[in-house]
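Shown here is one chain on its own, the form predicted on its own, set out as structure tokens.
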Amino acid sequence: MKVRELEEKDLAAITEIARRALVLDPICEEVVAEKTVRAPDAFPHLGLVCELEGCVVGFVQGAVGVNTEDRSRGYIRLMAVDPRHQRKGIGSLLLAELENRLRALGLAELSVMDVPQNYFMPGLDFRYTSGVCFLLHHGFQMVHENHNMLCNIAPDQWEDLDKQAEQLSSEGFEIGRASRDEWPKVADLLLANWPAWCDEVRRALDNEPPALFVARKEDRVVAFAAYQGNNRAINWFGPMGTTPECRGRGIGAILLRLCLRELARQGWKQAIIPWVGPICFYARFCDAWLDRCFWVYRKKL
């Protein structure tokens, strides 16, 4: 077996490995590329593949925290071993090499999948029993759990949505799709309230058309909702937020539904709401229900 750095030419092979191994997840080449060789925060030397008799049989993509609270933390963003070659030490070999490279960067901790700036899923789905056993065997401990929600969507689901948005103009709010030249105002809102979301929201704004809706008041952006800033090729909603002094006016519900309507217009029948905090908000305003549960594992390096 040989471990080497992951390259663009490996993309088709690692996508097929992910399809075989991560059977509970929506796998496509675009998403795998976004998490590995084409990641906006890519660390090429933290992407590794394992070859057996000249064939790629497993891979891991690492990442490094960029926010103030996690700069000493490394991550496994995505990892899979071909089921036909599991239990041969391939995963252990990849993990050991990644850990060595993270230690060389001076990092003190390794976390699994919950990398804020560009994550695939917010932890390991607890139903991946072999994955749980692998992490426990290698000294990881489960520290908390995250949840995804699902909701059904349709283009005509909220017929009076545009009217509701217009009605808020009487209170001084303007609601609409963000433009790229508004990024400084969006960034001001994020840095004051949710700095960890800056990268994801910026990527949503860079989509064509911008996958970001905002509420404006007195030349400020006071609320936002995004979609497909992360996992751009699938039916991904979020994040969203309203500045504290503007809450309670229904702004968040309108922005949420505007984003969900756009996903429905793309042809999606459901939307994934990942890494959920306010469960009751989504249950109320888009009839979402709790779906997947993810366990976050960490270890000291």
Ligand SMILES: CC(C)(COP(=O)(O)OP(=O)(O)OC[C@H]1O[C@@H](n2cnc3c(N)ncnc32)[C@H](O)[C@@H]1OP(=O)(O)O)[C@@H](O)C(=O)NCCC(=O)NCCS
Contents of the next structure:
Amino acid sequence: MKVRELEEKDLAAITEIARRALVLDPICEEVVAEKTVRAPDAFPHLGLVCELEGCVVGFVQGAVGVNTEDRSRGYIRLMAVDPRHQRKGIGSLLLAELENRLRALGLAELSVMDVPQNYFMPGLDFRYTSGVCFLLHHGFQMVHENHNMLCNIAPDQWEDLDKQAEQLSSEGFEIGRASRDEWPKVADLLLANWPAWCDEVRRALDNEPPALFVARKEDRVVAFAAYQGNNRAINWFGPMGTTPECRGRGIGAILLRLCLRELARQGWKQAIIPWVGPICFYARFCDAWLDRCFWVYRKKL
Ligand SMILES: CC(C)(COP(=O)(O)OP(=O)(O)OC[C@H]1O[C@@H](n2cnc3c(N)ncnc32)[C@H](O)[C@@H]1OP(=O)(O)O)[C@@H](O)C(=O)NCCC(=O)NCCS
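Moving on from the form predicted on its own, please list the structure of the form predicted together with the named molecule.
Next comes the full complex, and the chain you just saw is listed first.
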């Protein structure tokens, strides 16, 4: 068995491993690439594969926190071992090497999957029993749980949506798709309220067309909702936020629905609302229901 750094040429192999091992997840090459070799927040020396008799049989992709709250934290962003080769010590070998590399960077803590700037799962879906046993075996402790919601979507679900958006103009709010040159104003809103979302929202804005709707008032952006900033290849909503002084006027509900309508227009029948958040807001405005539960595991390095 040999551990080496993950390379672009391993993408097909690790996608197949992820597909076999992460059976509860919508695995495709684009998503695996976005989490590993083509991650916008790339950490190439934290991507590792394990080879057995010349074949890649397992991988782990690590990451490092970039926000004020998590700068001393390393992450397992994605990890899987081919089910045909589990319980042979491959996962342990990969984890030990990742931990060594994170320790060498001076990091104090290791967390599993809840990487704010680029995540696929906000923790380990508790139904991955092998993952739970593996993490407990290696001294991790469950610290809290995160949830995803799901909702049904259709392109013509909210017939008067455009009219509702227009009505807000009488209150001085202009609702519409963001343009790339608006980034400084969007960034001002994020930095004042949700700095951890800057990378994800920036990527949503860079999509074609920009996957970001905003509410403008006077010369400011006061609310936003994004989709496919993370996990561009799938039906991924979020994040969204309205500045405190503009809440309670229905702006968030409209921005949410504009994003969901775009996902529906792409052909998706459901949207994932990850890592919630205001559960009752989503239940009310898009009939979303609580779906997956993710356990966040951490250990000191
Ligand atoms: C979690 C995973 C990566 C572990 O890989 P692995 O190569 O099988 O792990 P190891 O062989 O190093 O296991 C080390 C220890 O973890 C525990 N463990 C691992 N899988 C287990 C299972 N299915 N049941 C019970 N204990 C398990 C055991 O204590 C094991 O030691 P032992 O075999 O001597 O009893 C692999 O099972 C997997 O890909 N699971 C699905 C994806 C997943 O959960 N990914 C997230 C991981 S954070």
